[in-house]
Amino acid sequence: MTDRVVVLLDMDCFYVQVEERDNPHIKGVPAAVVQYNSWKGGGIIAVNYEARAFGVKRGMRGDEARGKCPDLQLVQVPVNRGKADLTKYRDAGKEVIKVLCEFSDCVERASIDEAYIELTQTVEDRIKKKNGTHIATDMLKSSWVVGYDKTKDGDQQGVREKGVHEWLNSVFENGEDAALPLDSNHPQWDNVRLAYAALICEDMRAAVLAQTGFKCSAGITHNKMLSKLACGLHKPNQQTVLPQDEVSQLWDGLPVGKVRHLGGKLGDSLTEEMGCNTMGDLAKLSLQQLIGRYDNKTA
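As in the form predicted together with the DNA, what structure would this chain adopt when taken alone?
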């Protein structure tokens, strides 16, 4: 089903970014947010990328993290009535949602720091308005395209740019502006829409940064499941397009537990009882086979 265009936008180490905005002191240096601190330095619930380079992880105790990174800045979650109070992060999340609503009237808040944005209509409007223009490689400054992103370490930016260029050429066919006007008769209509969605998403993330000061990553595909997956492929402060024609290759190497909702008991059951190690294995099963083991809806 490739009818819609959907973006998942995920804030990078959000709680730390909120604290960095409040206190520029901790910007550019290793930092983490902890809740409570009396027992072993508190539990870490967010880590910035500077601190991740030292091996600091979510779930670690503050003391343990200081062992790995002596200069780590630890910021405590405010406490209210004896409990960790996440209100300030929740409010900051609302600021982001407000910006996203400028780009679509269908925005789903999925958590404090994530939202799904239905861009189908926005993309269609943009294509109609911008018809006759094309998308140049340098308009997609922070975009990656799955299947065109093979990096052999070094020159990351060069690999990214080359991949985007090749993909745009294949989608728009020699010269990036052939086969106009663009409409649903275009032989690569779904990819044309993803390309415009990537362009809009670059603008959307720039607007989030300009209006809130926060950076984020995004996934751009035809549904929520794939956009969530794509978002995680290039972080932080980047975005990833996953064209539908690349999905089966991606699935062949992807453990089922990496997909949203399959990270728990259902995923384990698929692996142990149905023999599915990867999403590729799962895709080979028929609906009938799944109905034999799970209830209708789950199947």
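Rigid core here is just the name for the largest C-alpha set that superposes within 1.5 Å across the two forms. Every value quoted in this text rests on a predicted model; they were computed, and no experiment measured them. Residue numbers count along the first chain shown, from 1. What changes on going to the form predicted on its own:
- Treating the chain as two rigid parts that move between these two forms, residue 28 and residue 105 fall in the same part.
- A two-part rigid-body description fits the chain between these two forms; in it the smaller part is rotated by 12 degrees against the larger.
Following the display of the form predicted together with the DNA, present the structure of the form predicted on its own.
The following holds one chain only.
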């Protein structure tokens, strides 16, 4: 389960960022991108965080959104032959992929604004290069760690720093373990690798910003599904590490429908017939219990 180290990188409000780069006057003000016909102000497909603060959401029509935020800047997606032309956004996404390929030779573009990056070999190479040097809290300037990220309204930055500090101490300075070399014999080897992946991801996101002007968020785990989930926990312009030993904590509060393939009718069935409201509930069921209700493949 922990052989690989995988990052999901997601551009923050990407279409809006692309438009902000082309139209600097909308940067820092409420803005949204609309496409297709202009009926009722057009359909919103991307919203920046300044506009979200007013309650503007994707799927709204522009006129409705301006009712919530009168100063909202609406930018129209280019049109070619009567259809939305996403070329400029795809090209901007390619710029990002080019940067990511500087950090790994295994990059999978998941959509215009998302990519999976396998860092397994990159991490082990970095550990060898650093000769097992431990990582300091201030080296992970925008990182959060699931299980060490409990916060209410208030000093979020302070909570983030404290959580990262406590997690790094548990990984690198756990009693006598501090003297151990950082290799596969280390009792916290999986988390050592995630810590180095977080360090690399900080560098990678900084490179994306420097070379393209775009900000992004990331999830850092051992597989694609978990990285996707982790990425959305702390946004924008942040990254989240999900250690394998904290997955069960995430499951306890995660609705079943939030996981890919478990929405729709299957998700409804799990909730209504099997009593699974969260992934934690689902994890308590045995394979035999699931086979008793679903076909083998689904189970």
